[in-house]
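Read the single chain below, which is given as structure tokens and is the form predicted on its own.
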Amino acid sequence: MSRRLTYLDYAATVPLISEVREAMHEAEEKFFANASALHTPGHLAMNEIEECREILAGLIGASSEEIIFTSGASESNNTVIRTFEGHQIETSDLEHHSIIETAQVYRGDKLPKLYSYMLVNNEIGEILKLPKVSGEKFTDWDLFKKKTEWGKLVFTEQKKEYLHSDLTQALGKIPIDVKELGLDYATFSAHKIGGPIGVGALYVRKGVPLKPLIIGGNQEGKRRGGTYNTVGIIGFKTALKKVIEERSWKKFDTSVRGLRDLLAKRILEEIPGSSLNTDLRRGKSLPNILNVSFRAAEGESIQLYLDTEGIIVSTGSACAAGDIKPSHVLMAKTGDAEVAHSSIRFSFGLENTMEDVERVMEVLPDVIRRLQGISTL
């Protein structure tokens, strides 16, 4: 009899939830048409897309015209950063690679200035303080359009500083209001809440500049070209509706936080040489992410040993799989390569139970003892 998979890598991706799978299967038959077409099947598909736009906007305190659908968080991040090509771009060392590496390529020294800071870090779960951005808000959309050419932005009569935040990990885990956060841009991804991979969204405050990353179509008000991924967007819509109906951020703050904190407590008590990289205090980190380092044990080896036992975790960032460099996040936080190389991220979802914590603690202590026993450190 095969043992049940113990999946603790929800920060990397959430398995497609059953309601989403069913909705997408139905959509393949009912909403197959090109949503940009003028015929009735096209209108039916577009209605589904607009419903998703309204649901996401309502969840984050935005208006529906401020939501653009993309292929995911990396595209959304790239779109914002490349909008400010040649201008000042400030980010932190804790950001996702799609921010850090894109900013390195496109930043310059001209004004205006873009600040891009994630609200929640994906590796250690830390909730970060967003910078306060000064300058007058520019809200005259019609005037802005007159001063913009697609492919070339003319920054005229704009405020001097803009704020973007990658909210990929925050969606569904904590309450979000883009207006209260003072954001001009925000990034989202469907697969982090149980929706499909390959669908995301970008919040763009009305009136702020945006240079399309994908040109060659009138979709999204010429802000993102390409035929709509209707089935994927319907999957995103279904996942968003489940987040709202279940008030999932409440469940994360209670049941999931309890599991995370219990695992942290037992690791510290039962495994010598363990230390936490996640601040467990409420308000300091997401309730579902736990990053731990184990002295004299390599994170990659720990991950592989656990994998053979059906326990799925991650080390470093999942998007950087195959990269043997230490986690850039932990290097920025600690400056200690040993801590970074020996780190493991456990990330919980709403489906996890006490049984998963017990299973980890059945296996993990022996794995760490074995690795520490053969370590040269």
Ligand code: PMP
Second form
Amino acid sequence: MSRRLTYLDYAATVPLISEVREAMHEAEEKFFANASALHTPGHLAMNEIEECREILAGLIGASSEEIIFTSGASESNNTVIRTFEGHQIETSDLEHHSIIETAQVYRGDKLPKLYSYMLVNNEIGEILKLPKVSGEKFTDWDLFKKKTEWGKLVFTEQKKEYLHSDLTQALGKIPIDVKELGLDYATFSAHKIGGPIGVGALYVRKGVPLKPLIIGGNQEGKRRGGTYNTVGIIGFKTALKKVIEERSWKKFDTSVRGLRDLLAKRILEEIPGSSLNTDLRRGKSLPNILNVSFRAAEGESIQLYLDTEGIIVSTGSACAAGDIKPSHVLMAKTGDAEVAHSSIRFSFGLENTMEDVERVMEVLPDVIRRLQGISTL
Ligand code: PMP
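To complete the pair, please output the form predicted together with the ligand; the form predicted on its own was given just before.
Whole complex next, starting from this chain.
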């Protein structure tokens, strides 16, 4: 007998929404041409891409020339960090590995300086305060130009400090306005809103520097080479339209928040040794993420036991799975390896219902009791 999965790993990826699947299927036949080609089928494909660009720009308060399509948030993050190769790069402790590890490789000591702070964290859902960057002019600009020959192509605005934010988890869940946030760059990914995996975008404010990561094509105004992923971008467009039509951030703030908070309350009441790593207060965390530690129970074991019961959750960040080091996010927040090792992330989506909370609470207390019973900790 097959049982419905209780999927609570929406922060890792959102299952493709049915309208997206249909739109992509249709696009495979209808928009097959290379979108850069000058013939009619090429123009038709390009029109679809431009429509997606306008929709995303409209949703985040940008203009469409400020959007570049990429293969996902990791590429968008790498592109921004590598633009500042050899220069000062400051990140928050809670960043995704595609920021932290790239910054470790490329940071240097020269000005101008890049700040990269995510607006919301993917493991505990924390909403961060973005730094205020100075708008001061940088006069020794040739130093930057020498390293960045490509820079002559695009940038005109010579500031001392720039601000990037990884908005991958924020898109669709809270209202976003890149201008209000004072951002120079911002990262997005389609699969976190029900679009396809392997499609993302980068907001690059007009006039700021950008070094293309992929060189060798005129696509995206020479800012990102490579034949357009038309079908993927159409999937992204369809997912964005749904976000806008449904005003999904409202649903996250009400119904999804309700489920998340209920699960937290029941865990605290019914499972001894449980403690929350997510601050549930409005404005402090994304409404769909709940990170919990269970004293003397190991996160990976909890995850596996739940998996056998059809309940899908994650431990910390899925991108770090297989890595036995405790989550850098939980270590930064708690400094306690045991708390980090015993943590589980439940992340909700618009399809979850009360039944999913009930199902978790049918299984989880017993799983934790059994693990705590055999623990040597
Ligand atoms: N940044 C954040 C905050 C994320 O949550 C993720 C996905 N785990 C990424 C970047 C990477 O996204 P992508 O899979 O599109 O490369």
